[in-house]
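Next up is one chain by itself, shown in structure tokens, the form predicted on its own.
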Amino acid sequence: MTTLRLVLGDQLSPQLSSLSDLAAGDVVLMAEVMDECTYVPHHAQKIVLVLSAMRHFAEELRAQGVIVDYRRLDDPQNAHSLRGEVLRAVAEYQTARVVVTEPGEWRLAQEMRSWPGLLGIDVEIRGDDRFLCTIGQFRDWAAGRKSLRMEFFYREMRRGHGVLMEPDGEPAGGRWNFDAENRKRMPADVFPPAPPRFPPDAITREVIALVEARFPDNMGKAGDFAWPVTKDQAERAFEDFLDHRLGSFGDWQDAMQVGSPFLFHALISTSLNLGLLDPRELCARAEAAYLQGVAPLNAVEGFIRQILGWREFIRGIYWLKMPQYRHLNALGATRPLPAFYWSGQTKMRCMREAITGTIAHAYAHHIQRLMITGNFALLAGLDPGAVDEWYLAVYADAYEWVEMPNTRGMALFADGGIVGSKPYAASGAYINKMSDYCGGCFYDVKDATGPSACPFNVLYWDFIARHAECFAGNARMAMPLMGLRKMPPAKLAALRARANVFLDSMDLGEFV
């Protein structure tokens, strides 16, 4: 009787808990299935990324002598669902039990809990120890707290893992957070080095052809794919970041620049979320760069905070609050997603830059996601479910556990303050401060109410006015609410009228 060990597409780690006691004769099952390729209309490069990385990982296991049963999407016998492929494999191998590492998404976890009854055999679902905080540990940390703030969680993670800590228990540099130093606008005479890209090999080219044939209408061009698909490639990409971009990452991690989608960012989230990179190793190597004097503390702390703090916090929130979390809509937003989110065809230069970059690379950095596309969705009152689906569909690093709390919580405030203490709402002034997007835009960032008024300006004040009562008890919203109260009624009326003209035009599908 065979033990069947199922490895999912985002579990491409040799140290995976379901493989920890792999024995002779065990079969590793990996399956490409249409259900996982189509539950949202994934970017073509996202599908290429996952399928190519899966095929490469299967070959690595086989090279180590592991028996791998790999089910391809174009196999005529493909069951099209993960459950169907597991059923087929159990029957073929007369399996005694199935072993799997817990999935990252709620829908799969719920499905797997039904498998013992369906299969009539034992299904062992093991914890995913590739993260630095278990789901149980996060629940213990969250228990009894009135609010769940990443900053305090992050400090506990730093202490618990001994990262960037002094021998006396104080944080390196005497501060936990150097975020204030990491908000500089990119100077015109600073030119970020191009990150490494990885030309497709024979396996990836085969996957590209498959995706072009099966998903011709999905966003993006599969043939432009150049993301890492193996651990070796992912390691080389991270090494390049350490050598060439980490030192400047801190200063300009929040900056945006026309024609520069990558800037000084690490570009490792695709590899990290697939399991090709280990978060512990990433934090240790970044810390070593600081200790060796290779990179400044503000850059290293900012990078580590994203992994040890934010990534772990977001995962904890997801599993703590699901499944109710996916239905939260604290601000009652219902407007449909505009077509330009899929095409990038808009007069707003900032939105055009963020979306066309996403179409080209299945990537945008965190400020483009939060303060451009997310900020617009917040101000315009776009339906959180539609925005959730868009973010999950268009980014190569997106999985529901990391996407949903970032979108529904951080960007849209649809969770009412579970993730963030205030809405991350901003007018055009913020975008002008942090980017060069406003120069040459059809709209005028300094125009408040005229026909060329920046949509972010008028939508911002319309948003504050719409939700003034809701925000009245939020101390962090005191300043914009005071600005609203002091604004002459005629000016506020003109701002809101211009906002309504813009939104009506957008709803009619006009080019805005």
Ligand code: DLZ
The other form holds:
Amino acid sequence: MTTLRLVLGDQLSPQLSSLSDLAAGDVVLMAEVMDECTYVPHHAQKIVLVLSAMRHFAEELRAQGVIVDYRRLDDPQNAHSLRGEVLRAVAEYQTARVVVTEPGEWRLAQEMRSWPGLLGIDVEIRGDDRFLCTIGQFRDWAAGRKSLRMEFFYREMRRGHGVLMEPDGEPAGGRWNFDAENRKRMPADVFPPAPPRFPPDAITREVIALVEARFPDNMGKAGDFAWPVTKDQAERAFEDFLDHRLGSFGDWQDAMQVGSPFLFHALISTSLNLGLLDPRELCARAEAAYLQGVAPLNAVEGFIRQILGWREFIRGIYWLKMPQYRHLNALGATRPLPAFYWSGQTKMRCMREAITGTIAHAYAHHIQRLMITGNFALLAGLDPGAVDEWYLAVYADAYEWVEMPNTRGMALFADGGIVGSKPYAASGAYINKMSDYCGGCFYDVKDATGPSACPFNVLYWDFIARHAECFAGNARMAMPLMGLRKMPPAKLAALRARANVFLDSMDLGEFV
Ligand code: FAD
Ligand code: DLZ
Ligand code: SF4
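Having seen the form predicted on its own, can you show the form predicted in complex with the named molecule?
In what comes next, the whole complex appears, and the chain from above leads the way.
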């Protein structure tokens, strides 16, 4: 009997578990469907990325002699959903056996579990072994722990996978973490090298035309697309990072600069999350750069921590805590998302930089996501559901398994401290220290009460005052709470009044 092997849009890896025992006569089913293109209003370049990479992957499989049944979005028979396409294929090939690697989003995993009962077929869901820690291993690690801290998980991953370890079991360089050395402000005379961009080929151009026709109102310009869509391109992008940016990645990992959307970042999340790159290989090659003396330890450790530590930890949390996680709202935030998140039209220069960069490239680097748009959402008390949807829609690398714990957990503290031990709340002083944004801003970063006071200053103290009781038991919030206690009541009242004026104007849709 023919086995149908369903490959999803972010499962573009030849070593995928669902393809491991591919036999002659089996059919690989890949389907572009409206349901996946519309469950959030994806950035136009994200849709181009996924569909173009899917089409390229299908071609690569075919070139190896694999039978691929590829359903295009513009096929008049298209069933609009993955379920519908599976049903059609089951009938066409007169088979009842479907093999699939588990999807990266809970909603789809749930749906697939209903297919045997609903469609009367046999669905074998296999683990996704493209990660370094399985969902079961993470569960075992988490079991019985009072709190789940990335740092301890990361150390176990380093030991378990033998990455950056000395033969005596000590971490390379005698320390696990060089984070403290990765917080430098970028000097004005450092110019990050331009990363490679990948001009669209004929396949991508066809997808761009499709996206322009079908999704004309989505964020971004499909025609400006330049992300890697094949394994070969993704590897070239990573090599460019190794050769030109890894050495400085550590120093300026947390920096922000006007007009530099990419800085020294790797730009590999789109490829990693699609399956075009393998995290094990990336860690090994970064480690080799350190061992060969090409890149310093603080840079290589900083990079490996993101892949072996944060990425795996975030995924572990997602599968450990879903489906409850998507409803968590520990700070009771309810404010609607302001329209400027979609347009970038705001007087706050930091927000404008982060959002216009996002519109242009479907990308913002980590500190922009966390300390600019995320920090603003936290301080202003924006509804976590709306914020989640925005992050899931606008970034080309966004799938719920990685987007949600980062947004709801790390940025918004809506999980009450599962991902991070304290909220990443910061006033304008932090942004001024780490960027050159404030110099050219309408607002005054040194002011906290006047009519042009930096909104991050007023919202920061309003936020701390609003949640003072909730943070009282958190030792890591002792400093801001002490700052609050020491503040003269008249100043606090003026700050909070200014915060209310700002938030009221924002809620009314005024240009703030
Ligand atoms: P670099 O800064 O060069 O880092 C290298 C790699 O490390 C990344 O490609 C990524 O694979 C991994 N990494 C780093 N930090 C994280 C992290 N916190 N979680 C998971 N992986 C990490 N990343 C996504 O891949 N998809 C998302 O939808 C996503 N949403 C985010 C939302 C918020 C609010 C925040 C604060 C972070 C989010 N991140 C997300 C994590 C991070 O911002 C991106 O992975 C990174 O910006 C991608 O760019 P890069 O490849 O240049 O990364
Ligand atoms: C993101 C996405 C988009 C835009 N389109 C498709 C598609 O047409 N077909 C498909 O198989 N996958 C697509 N994807 C990726 C899926 O949304 C992704 O596989 C799930 O969210 C699980 O991570
Ligand atoms: Fe952002 Fe405030 Fe600086 Fe303006 S002054 S760029 S709003 S931190």
